[in-house]
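A single chain comes next, written as structure tokens; it is the form predicted alone.
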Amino acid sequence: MNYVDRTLRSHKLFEKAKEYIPGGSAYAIRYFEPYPFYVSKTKGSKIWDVDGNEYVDFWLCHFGAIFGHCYKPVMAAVKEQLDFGAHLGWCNEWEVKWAEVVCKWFNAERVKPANSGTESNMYAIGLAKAFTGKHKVGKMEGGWHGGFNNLNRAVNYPYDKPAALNLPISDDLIPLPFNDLDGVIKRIGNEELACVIVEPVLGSAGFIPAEKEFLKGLREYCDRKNTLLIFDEVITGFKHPNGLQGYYGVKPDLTTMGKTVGGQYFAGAGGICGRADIMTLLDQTKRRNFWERSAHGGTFVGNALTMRAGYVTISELFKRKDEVYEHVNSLSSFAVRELNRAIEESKFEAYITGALSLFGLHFTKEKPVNGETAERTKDRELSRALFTFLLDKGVAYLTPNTPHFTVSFAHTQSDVERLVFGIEEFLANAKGINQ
């Protein structure tokens, strides 16, 4: 039975949604043709739609659910907290406990919560400008840092186009080539930057990892130029103990966080951590006049529900990190190894990228090392065909144009084999299409 025949209730919901929601979807990234399915239940590595169809989920709350869906210790804490209040509107003990474990995780001196990854990056950029007295910002082509207007450029290819109808191209933002230190220095030229922000693994470009020497070179360049280095670890912060900065051995001045840091699902999940001398610009006890401080705030910032969920999640990672990371990295390594084998045997023009429990599949004519090489020769038709094919195999991920996946502690060997064997079957059936 094909997708349309299996999802009649989802189809009806989508038609109803279009009457009230532009595009019929709360967030455009979740839409796919002919219409999205609507999830009614989640558990572990699985999701179920309103028609009762089961899928193995490799999207996992926008790559944030390291333990999988509905992890019992987190859910138990959340249920208990609901009896005491979710958003109290006052300081609460959980923000203190949360702050302590976050600082320990990232070896940071200070931290402030934020409402989302987007707001984390927004406040971090403002903080960098306030600390350095400079105004220009460097960001990587193909890097996505949320809906903050000042960073929402050079996300999607071609990179010289505005990111959206309402966003002018600003001279204060300088797009930089990922994994090309010489190109970065050439693009910056004589400009004085407040900061350079980079994802250690490019997310929306399909999980393209940074080269260690590239990040080390950025660190050295920023030190020479009195420019702050910011790692956006919204996706990657809990894919390795101490984040990907721990994996690469490169320490940024500031780290931005989201998703997992708030317990995987809950509102108000974000934060900024880093050096005390920078973070003090957010300290109202030392800078009593608002015009002497860098901006920060938000109604739901530090809400008890999110802080407690985040605290429990990170505490569980501290307690179980050896078994968690051995499991997810082993499953991911298996997937990457088997997919590379399938690609080689099928003689397909395709490449696997990734790091640790994050990996992507690219139908390109060259192995992607940055956003441009991931997009310039991408076969989008083939990518969308794979997406549809895997849905009918009970495998779900986003987006249709960019197949990229993450593995959680809840995934099993058979879950990952379903993904691998599904892609292998697709390559065998589609052989010759892109030759």
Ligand SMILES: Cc1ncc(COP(=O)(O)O)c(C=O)c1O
Second form
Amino acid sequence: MNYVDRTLRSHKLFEKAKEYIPGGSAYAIRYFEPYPFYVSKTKGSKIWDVDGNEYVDFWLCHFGAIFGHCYKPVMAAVKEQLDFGAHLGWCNEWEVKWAEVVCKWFNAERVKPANSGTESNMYAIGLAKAFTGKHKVGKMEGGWHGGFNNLNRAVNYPYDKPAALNLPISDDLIPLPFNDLDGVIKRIGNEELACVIVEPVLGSAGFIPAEKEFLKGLREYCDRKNTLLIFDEVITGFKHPNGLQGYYGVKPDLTTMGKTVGGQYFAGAGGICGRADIMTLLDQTKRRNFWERSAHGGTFVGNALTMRAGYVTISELFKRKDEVYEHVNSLSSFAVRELNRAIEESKFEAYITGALSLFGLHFTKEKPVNGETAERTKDRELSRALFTFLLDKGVAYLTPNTPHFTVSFAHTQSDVERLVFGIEEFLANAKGINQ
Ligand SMILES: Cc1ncc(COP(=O)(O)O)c(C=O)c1O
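Show the other one: the form predicted in complex with the named molecule, since we just had the form predicted alone.
The next block holds the full complex; its first chain is the one shown before.
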């Protein structure tokens, strides 16, 4: 059955949703044409929509669900916590346990929770400005750090347009070319930057990994210029022990976190960790006047439910890291190998990018190494056709324009084969579209 015939209830929900929600979807990124399915149940690697259709999920709560959906130890802890209160409104023991495991995970000296990845970045940028006394910020073209005005620029191609209707182009934010150190230095010119913020794997551009030399070069540049280096590890933080900073062996001054750090599912998933001499600008016991501190706060910050879910998730990762990373990385390597083979045999122009358990497929005429090269020759029609084709094969991911995927500990070889062989079948049948 095709999508429209088997998603009648989702269609009805979408029509109803449009009466109240602009665009019919809580978050525009989850919308796709002709209308999105609405999910009612998740477990492991699978999701089910309200019509009962099953999909293997490669989106996994915006790439956060490293253990898959409804991982039992986390669910059990959360159910117990609900009986004591989700948000206690006071300091609680879980924020302390959470802080300890997060600091250990990232080898960080101090940490503060935040309510989301967006908030984490907002506070981290504030900290960098307060610490350095400078106000300009460098960010990578194609990098998404959340809907926070001061970082919301050069996210979607073309990068010279304002990122949103409400945003004037701010001179304080300098878009920089990912994986191009000379280009970065040239763009910065004589400007003095408070910080450079970078994802070790460029997420929304389709999982394009940094070259190690690029991150090392940024580190050296920042040390030379008294500029803070911030790694946005909102997606990547738990894809490797110590985060991708551990994988690359490059230490930022501050790390921002989200998603998995709040236990994969729960609101309030975020945090900033890093050097004690910077984080001390958030210490109300040492800096008693509010004007001596950098901004941070939020009603839900450090709520017991999120802290406990995050603590249990990270503790489980500590306990099971060998088997978890061996599993997700080898499934992903299999996928990357097979996809490269399928592309080669199909004679399509396409590239696979990624690192560890994050990988992306790009219908481009050049190998994407940054936002610009991922976008300027992209065949969007082909990307969207693949998306529709795979939905009918029971495979779901986002976005239709930028196919990128992650796998969880709950994914099986056959889940991944469904994705890979689905793409292979598409490439065989779609022959001719962009050749
Ligand atoms: C790299 C990165 N940073 C920041 C954010 C914003 O996080 P949140 O959606 O939790 O505000 C996201 C969200 O997708 C992200 O991918």
